[in-house]
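Next up: a single chain in structure tokens, the form predicted alone.
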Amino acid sequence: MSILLNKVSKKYGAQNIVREFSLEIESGELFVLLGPSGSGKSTLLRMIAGLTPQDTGEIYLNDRNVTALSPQKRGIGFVFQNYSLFQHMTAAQNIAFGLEILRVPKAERDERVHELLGLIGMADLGNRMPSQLSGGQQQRVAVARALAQRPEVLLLDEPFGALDVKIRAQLRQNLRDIQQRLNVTAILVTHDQDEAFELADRIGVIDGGELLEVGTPYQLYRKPQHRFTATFLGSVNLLAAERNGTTIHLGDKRLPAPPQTDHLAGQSVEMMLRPESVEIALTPENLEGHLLGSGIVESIAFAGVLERVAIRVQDWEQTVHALVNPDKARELNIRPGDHVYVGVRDFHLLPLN
């Protein structure tokens, strides 16, 4: 086990920032802490690094209890959102700074800097000052500097937040390649679900300082256990229903209960429908999945490779959103005000809290 957090807490005054947070992260894993602004994820990262003292709990890194150790003794590399490069130093000097503090011999230091500049794709840019580098290049230098001392754990606090969309996408892949090549355990903090999905081996969803659930990107997107996770990770339709026996009662419709939902038997539930699982047809016979009802098209909006269609379902007077292939939309030839049938290919059940 590379990282173990045991009931770690932090308060500022009367406000609980992190609440009895427990988590285990495997060696070599890239773990993403995902949550909204103010959820406590950056505070948690700083506690792992030793930059912010926790009020309660213990922190273990590679079976070492580092709870009382200074940041310098924890074997951690930290990458900040704003890069925090020394503006009077070149890229190479920034990378070498920590090695100089440790009095690493110059020849060994130069070799490590050369290796890292090559690893981040900046072999010929070591002599440039930060002001001569793009934002993406500065962030790569910040990552290399954090890796210079061969840390046991790499912590990244919203590392791509200040960059434009295209550069963020490029750097995400670059970071993943470096992390896998070096097999370093990493925790990345973000509020960006696309970033989390692309990078994470596993994701921990945090809100109000509490860890709600942990899982792979697929598990959390398709079968979350919490309503917050379902709504935070992408668009979702939530429909009130009842699970009785092996059947879901949705108004006057009856649908088979999904497997592994026996623990919800006899309960009020919410059916979670991702928009890409919702079908639209001009007749009920043309639906491949389960019929939910019929309704009136409220709007059609371009959404990149798909079109977003909103339908007001008449049976329960609720709007359902579907993502439809443009070819399918053209085939249906629907417009706002048209009558359509709505179905669903697959769905998930959430307990009604």
Second form
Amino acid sequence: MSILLNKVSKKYGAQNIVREFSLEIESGELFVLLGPSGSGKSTLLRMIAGLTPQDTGEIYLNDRNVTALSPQKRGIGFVFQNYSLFQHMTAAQNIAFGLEILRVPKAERDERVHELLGLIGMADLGNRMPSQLSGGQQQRVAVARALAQRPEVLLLDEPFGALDVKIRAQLRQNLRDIQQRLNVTAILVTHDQDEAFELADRIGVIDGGELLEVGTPYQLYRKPQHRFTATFLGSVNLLAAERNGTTIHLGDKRLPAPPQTDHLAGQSVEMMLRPESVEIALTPENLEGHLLGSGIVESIAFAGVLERVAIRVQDWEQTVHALVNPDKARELNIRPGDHVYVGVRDFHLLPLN
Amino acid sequence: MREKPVRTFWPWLLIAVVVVYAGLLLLAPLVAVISGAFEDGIQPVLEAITAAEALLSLRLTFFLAITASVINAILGLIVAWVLVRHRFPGKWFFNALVDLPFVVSPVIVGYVMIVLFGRTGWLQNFPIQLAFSLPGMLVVTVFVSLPFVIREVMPVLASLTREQEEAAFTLGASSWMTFYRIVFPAIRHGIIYGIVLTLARALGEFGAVAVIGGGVQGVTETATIYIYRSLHDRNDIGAYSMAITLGVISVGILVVMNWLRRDPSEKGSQHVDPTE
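Next, give the form predicted together with the partner chain, keeping in mind that what was shown is the form predicted alone.
What follows is the entire complex, opening with the chain shown before.
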């Protein structure tokens, strides 16, 4: 076990920032802590680094209890959102700083710096001052600096938050490659679900200082346990329903219960439909999945690869969103005001809470 | 910002006002002093400035200015740090207090010191004699030049993000190492500039040291007091010579400090790439 958190808590005054947070992270894993701003995710990361003292709980890094240790002694690398490079040092000097602290001999130090500059694809730019580097380059130097001492654990606090979308996507891939090549355990904090999906081995969803659930990106997107997770990770349609035995009652419609939802038997539930699982057809016979009802098309909007269609379903006076392939949309030839049938290919159930 | 090309009458008038104003106030006295001093050639100037009491007063001025600068550099840095980084009750009051030397007349400072530490003062049994003595003169010099380092360093310190220091911590650097390697280089310019101002202020101080020191010839007489006494004694050449000496020293300090304050990135670009 590379990182183990046991009931870590933090309060500022009367406000709970992090509440009894427990988590286990495997060696070599890239774990993404995903949550909205103010959810306590950065505070938690700073507590793991020792930069913010926790009120209660224990922190273990590679089976070593570091709860009482200063950040200097935890053997972690930390990457800050705003790069935080030492402005009066060159990129190479920034990377070498941690090695100087460890009194690594000059020759060895230079070799390591050279290696790291190569790793981040900046072999020729070691001489530049931070002010002469782009935001993306500065962030890569910050990652190299954090890796210089070969830390057991790499902690990244919204590392791409200040960069534009294109650079961000590039750096994500770069970071994932580096992390896997060095096989370093990493925790990355972000509020960006795309970033989490692309990078994470596993994602932990945090809200209000509490860890709601942990899972692979697929699990959390398709089969979340919490309404918050369902709504935070992408857009979703939620429909109130009942689960009786193995049947879902949605208004006068009957649908078979999806697998792995037996614990919700006999309860009021919400059906969770991702827009890409929602179907539209002009007749009920043309639906591949289960019929949900019929309604009026409210709007059709271009959404990049797909088109987003909003349908007001008459039976339950609720708007359902569907993502439709443009070819399919053209074939249906629908316009706002048209009457259509709405079906669903697959769905998930959430407890009503 | 680029200057606008001058076309109409009104800007020319403004420029003329500025030139005449600066000329009268800054240049005219300079010309007067220099021409007055060298009226009879360089020999009398050299004699006047190497006279025993002139040298003594210069030495005293230097001692006071340099010692006060060292003290204010160290204490100023600590005060600036505390005022920027720490929270404590009454902080606003101390912050305001720092500017006191800017607004209080130095003569009053000297007078208050005598009232406190003089023969009939409240603190007359203070173990070190301050009234009419060197320690007293040092104390008032430190007082009048106190705000400069603090006020120069505070904004620079406030603009530093804590994250750079935290980054150094996570890389294993101790608090002292972090200050020395990360914080100090960032605020170095503020410190140096503060020291220049402190030094300049201390070199030129007159009122406070005259009152607390009493201006005893050869004992507590600083260079500025020497000039004042020379004028009284109709020793014009002595006054002129000392004025020029102090002026040259001030300009020299400015030049040296400007050289020290060079852009740090220039130094950085001379750094040899360790990867080569």
